[in-house]
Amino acid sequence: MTNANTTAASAARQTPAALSFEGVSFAYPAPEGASDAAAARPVLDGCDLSVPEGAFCLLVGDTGSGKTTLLRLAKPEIAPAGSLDGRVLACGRDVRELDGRASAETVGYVFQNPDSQIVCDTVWHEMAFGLENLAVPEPQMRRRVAEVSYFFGMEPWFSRPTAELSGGQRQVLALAATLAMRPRVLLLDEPTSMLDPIAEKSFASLLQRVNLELGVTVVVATHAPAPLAPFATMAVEVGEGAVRPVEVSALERRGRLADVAREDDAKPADGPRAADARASVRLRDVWWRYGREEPWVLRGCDLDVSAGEVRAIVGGNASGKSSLLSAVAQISRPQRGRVEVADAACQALLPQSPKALLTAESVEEELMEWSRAVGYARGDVLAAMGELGLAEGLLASHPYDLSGGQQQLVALAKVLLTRPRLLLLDEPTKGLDDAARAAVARAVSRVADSGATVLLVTHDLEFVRVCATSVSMIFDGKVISTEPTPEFFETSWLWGVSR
């Protein structure tokens, strides 16, 4: 599409806008301790916007430029707490004047983690609370949720419980819960993010088809728009205060780990860095599932690891990575089989959701939670944020307040800092721009060159290419496959080296 964006905008002077900011600027709350200056800086600075009713709008920009930020605030419930200066206008309503019904019927969000979202225990139960707390009546309701359940093609799992759903399932599920209120504009950050590579696609055309079908006006934040550029209408990017226009063209190939990590001293995969005969992860028949009346999520998994190794392991949503990443940190016990972690005594874990390392109420705080214990200054907190590309600027502000792409690189910087024999990562790269995608490749490799084992859970590929030695598939509850990694790519139909 080389002349999407002119088309775009040829129709924007003729399609009333769906969603407009004009001149907005804000900025978050100065953190305790910071400088004027510092307090002054904002995050959007005049911003002007407009996306027609009918776009597929996409959002880019670096980890932190304030893609989520702009998206917020066109939904008040969720808007940051700040100083906002100019309007936001959803169908030509400023958002700010919407009742809760109103702001639901014309702007819905999705958030990247879907976990953020789902509050109920079952399928149908997700699909009907925002509807109840709207006070739609009961037969509309039913029709609501019966309607967008066939769309999405849920039956087979609509009355199945949410913990047990795999990544995809629960991204469709929020996105489905937010289209029964009828929303005319839907706003997604990161909505891609902790998909595998098929799913990805999956939900792309999903997406495509509520825009097209449903005439719903779709703008979507992603550091991934190659999957996502062939449906767009138009492109912007965020950075630096601003907003400009971008060629979707010019987006088929952003989302692609930069070669950066490759010339510096992330090395592309050639064998164990200093592997020896030492195992320092074994899994022998380890079968495990959520209850009792459940369906195996492993079933008969073995596992080797070596010490010294970057182990990848890749599968398709649903198929056991985490659960096996689990098991291996001891959080889950297994039914049956057995674990041997050689490390374990010094192992550290960086799991799917930042959130859950982040406690405390500003960044130093975080990373210097563990320093007593494990030993390190401030002079290492301030090393490992620069080895990941975050701002010491950052340090006095709360966690909570940063971007999903910052939160995750802390939360990283958090577990790199106890100096781990044995790392645990499950999605590192989730949520990351090329150059934070670099930054943990590197990190990796020298944790690595160390003479540690790393073992992480990723649905990033090209990360994979770049920084594992070998890489497990498992597939049914089992690894199936373990090649080097060159190997593994080499003779791979779906993500071989010429895709």
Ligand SMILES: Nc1ncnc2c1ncn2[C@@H]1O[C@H](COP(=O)(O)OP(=O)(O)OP(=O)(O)O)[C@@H](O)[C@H]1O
Contents of the next structure:
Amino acid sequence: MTNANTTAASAARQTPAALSFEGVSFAYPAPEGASDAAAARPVLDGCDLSVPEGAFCLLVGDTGSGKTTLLRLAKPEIAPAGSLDGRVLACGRDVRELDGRASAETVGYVFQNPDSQIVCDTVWHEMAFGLENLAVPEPQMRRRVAEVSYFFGMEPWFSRPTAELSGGQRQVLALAATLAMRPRVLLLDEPTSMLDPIAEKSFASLLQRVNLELGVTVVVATHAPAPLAPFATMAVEVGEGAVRPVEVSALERRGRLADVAREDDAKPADGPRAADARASVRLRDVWWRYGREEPWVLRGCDLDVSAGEVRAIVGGNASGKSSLLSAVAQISRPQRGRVEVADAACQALLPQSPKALLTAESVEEELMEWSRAVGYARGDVLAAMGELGLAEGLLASHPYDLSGGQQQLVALAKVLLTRPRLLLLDEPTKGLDDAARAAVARAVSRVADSGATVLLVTHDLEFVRVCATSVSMIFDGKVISTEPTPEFFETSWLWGVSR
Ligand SMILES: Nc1ncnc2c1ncn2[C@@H]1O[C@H](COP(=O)(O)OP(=O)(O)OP(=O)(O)O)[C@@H](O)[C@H]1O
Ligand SMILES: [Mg+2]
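Could you output the structure for the form predicted in complex with the named molecule, given that the previous block was the form predicted alone?
Up next: the whole complex, starting with the chain shown before.
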């Protein structure tokens, strides 16, 4: 061996990995009443993973495979309770031995939903919050906050209240506030699932800058690896308790869905469906804002949806999509204009946050909650779970003990069980793997085939392509175009299927 080689080899030996999992096994405590087999099955079983300093690592795996569990084990403050074997090291030190300050300066964690992270009323306070907790002296704190804000170009919205930020800005704020602690390793759990495709790309390039310019090691758990893949240096897949390396290039193709066959496709265009085209939803000149002093979110919005349609509403973050859905669901009353909904008495809404629907002590109770009122039985619950790929073994689990994707699917199953005539869905595929997205697309098409109407808001354009019959684009508080799905994609320059 030459001298140079010897030096390189010993340097490699001396530099500890930024993050390493050594023989890590982890099992959650079994829910009461669960079978012994379920109790014995660990989520992670003897996992080894080494992420070198400076790496940009993608962590992929099916819904419920253990990605969040793995990431959280590297951050003891938020580590799940359960039985753990093996060691997790950050920059060569066991994460359980780090005190609060060392932990903050070693490992930063960005949650899937920025709302579970943002606690302060203004951007500036949010940025300073973690530093205040660590008792960083004020001049140093101001300097750190200013540097990070400058790096992310946040000056234009730096003094805004956090409640007024768009989804994209909230995600950038969650990232910036974490980076103000100057961690050497940054862990992110599904950071782009709430972002529109354009915001998703700019967030991906921000992460690359954090990685290259600030030298921070980045590990991202994601179901949508394609936009991040160009920046990744490595990728691993979690599944069946193990962690295996995968080729980054193989991830660029993920996210495609097979087309969903609809009963409708077999019918002639002027068949029963056309005759059935009664109005389901009609909005006329709808104006809506949060409060008297606030800017208008919907500004003269018109919308017509016919019965049996699957209408997708697309548009940038903060363009008014969820507000439009709330107006149709009559959760919020517009200040001006008319909302007419034919099936108002038989409509169901899946809200953007699935937790808003989950209130019971177990999945079984949750899904049986409306069985009397609507008239369905336990067998229907099992069928609804099966349709969405949810294992029966989850019936005994507490809904809050499910993975993010499983919670989303349980909330959707609950809504589907009401057999709505008008189904309103806010981001139904967020945080789901490809198999679950395809199952949701099939479920939506089945609902529409039964003659019900579906109105869905989504950033997932591939999902739109396979299951929507028409697409409305919302911009500047108005629906500015409505087209059949094939035309929407053919004529779109920006909104091609890119996921
Ligand atoms: N607090 C908990 N108690 C019991 N079981 C849990 C708990 N949290 C998660 N689980 C189970 O552990 C498994 C792994 O969950 P985890 O959240 O790590 O998956 P994930 O890969 O992040 O999934 P997703 O892609 O849906 O976010 C799932 O089967 C889930 O039901
Ligand atoms: Mg997760």
